[in-house]
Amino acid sequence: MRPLDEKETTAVFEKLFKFTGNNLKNIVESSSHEGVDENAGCYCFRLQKNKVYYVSEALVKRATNIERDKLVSLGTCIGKFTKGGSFHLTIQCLNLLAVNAKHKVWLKPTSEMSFLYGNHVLKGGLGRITENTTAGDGVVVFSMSDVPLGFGIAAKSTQDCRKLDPNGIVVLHQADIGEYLRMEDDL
């Protein structure tokens, strides 16, 4: 497990910024409450086998006692680098994104299952959307009872959604909590 280099850090922060905006500093500067030490430190990003982990510095110090090849996971896996070098967020980072999300979408109960099966969000299933969302922004998808269901990319802006027909795509699916069942061997 090693720290991210400059190129990797840039890729991770650009992807997180797409979803959190200026709230990214809350993720980076968040203080850790793990361990018996009063000064447990902050959270940091570490790379292990092309997967990026969000982990407290205290846990990283304790993990140095474990051999690299025997270390399976540490902290929260927030994403992975592909063989081509691009960075993709995984569903495990949903809790981190939900707390710090800049743009949010709430689904009607009738369309929650469709999203959880991996389908895009249609206008007919849209309950609410935050103002000032533009096409291409990262959005976190919630149920009407504020349970985070997943995340995706806004296909239309807030203003365009108002005049869109009910079968128009509003959010392009990227990840949802149904992946824990559909892809349990890969996670």
The other form holds:
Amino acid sequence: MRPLDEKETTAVFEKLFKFTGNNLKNIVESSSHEGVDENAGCYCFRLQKNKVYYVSEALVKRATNIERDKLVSLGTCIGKFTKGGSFHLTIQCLNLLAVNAKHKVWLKPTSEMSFLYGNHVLKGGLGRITENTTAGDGVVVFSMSDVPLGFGIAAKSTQDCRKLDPNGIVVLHQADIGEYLRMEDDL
Amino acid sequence: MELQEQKYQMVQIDLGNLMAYDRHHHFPSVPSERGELVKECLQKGTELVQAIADVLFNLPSTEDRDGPIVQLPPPTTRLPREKHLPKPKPPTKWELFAQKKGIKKRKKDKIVYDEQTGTWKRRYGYDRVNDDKDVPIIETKMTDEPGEDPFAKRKEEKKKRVEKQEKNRLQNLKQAVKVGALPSHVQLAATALPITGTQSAPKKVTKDELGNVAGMAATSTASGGKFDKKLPGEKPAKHPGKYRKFLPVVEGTGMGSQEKQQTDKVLSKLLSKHSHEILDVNKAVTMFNVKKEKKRKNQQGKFSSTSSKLKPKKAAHKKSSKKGFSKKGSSKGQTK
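Could I see the form predicted together with the partner chain next, after the form predicted alone?
Once more the chain from above appears, this time first in line as the rest of the complex follows.
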């Protein structure tokens, strides 16, 4: 386990910024209430075997007692670095993103299952979408009852969404909570 | 024809350099103006070029893809030397000795008869006469010690001889340099010896530089120099292991300042890069327009209604605009 390099930090923050915008500050500088210490430490990012974990400092201190090879996971895994050096967000960061998301998309109940199977979101399944979403923005996908289902990249801006035909893709799927069942081994 | 011959007599043409030279040319009267001078020069020049062209086109030509090709004769004008004449090198130590003693050089044959094998072999090089490895038996003498290896001894002696010869060669070269008569191939190769004329001092390598270089050389093995035997007195490498330095995992009490600094730096960079996206121009424009419209409406309404009625309207209008601006940051609303 080690803290992130400067380059790695930039990569992680860039990816998170796509979804949260200026709320990134909340994520990085939020204070944790874990542990028995009086002064609440902050949350920090740690790298273990190419996976980036968002973990409170108190936990990190205790995790140093575990052997490096034997440490499997700590805190919440938010993503991993590929062999090529690029960073991808995984589904486990959904809670973090959902709270601080800048652009959200609500799905109709009929197309919820389709998204949970890993398909992209079509216009026909789109219930609501936040204003001034531009193409290429990160969006968090919710169900109509405000349950976060996953996240993805907006394929079209809000204006263009209106003009689209019902079978056009509006959100490119990146991760959904169905992955917990489908890709149990990978996570 | 006569005139032409006369012209050729006066003009010397060197076809190898494509040059025409008029020895008897002189200006009858030097024109005062520069323009006139230029014109006269050009005129004379054209005459000369014409002479060259005449002779050139009289040469036999071969047909080629691009046109007729003419083989120019070798040039006749002798140009001066580009570089200086090579200085005679000073006689080497052996040459001096030979002169004194009166030893003359003898022509040596390339192939010599080898007594040992009974064949004709080269005097030097591969498969040569009197080679050390061909000697099968060396008889011992009374002066030999019991543990000595005579073959090894011979090898060492040869090495010593070679070293001595090399030393002498270098000494001779140094003498030549003093005079300034270094052979050109050595001159080019020698960076330590100064080039004739300049007195450049040899570059001194500092202790740090040497240390760096030695370190780099030591670690440039496949395994990073980890398994190499260290010489006695050699200090351990300054940069052991990886070159990447990571921040400490957990730093003392509270969040490590270094890590915090780093994250803050990255965060601020990122936010500043995207700061231009904070303001939604379209929304701001529509808000401004709406505000203007309402103002105009109020202005019109002033003439028809009392002032007291306007105030609450204005207050309500202000509130809505404020709400709009605060909403911009976290826009959560339906599309219009």
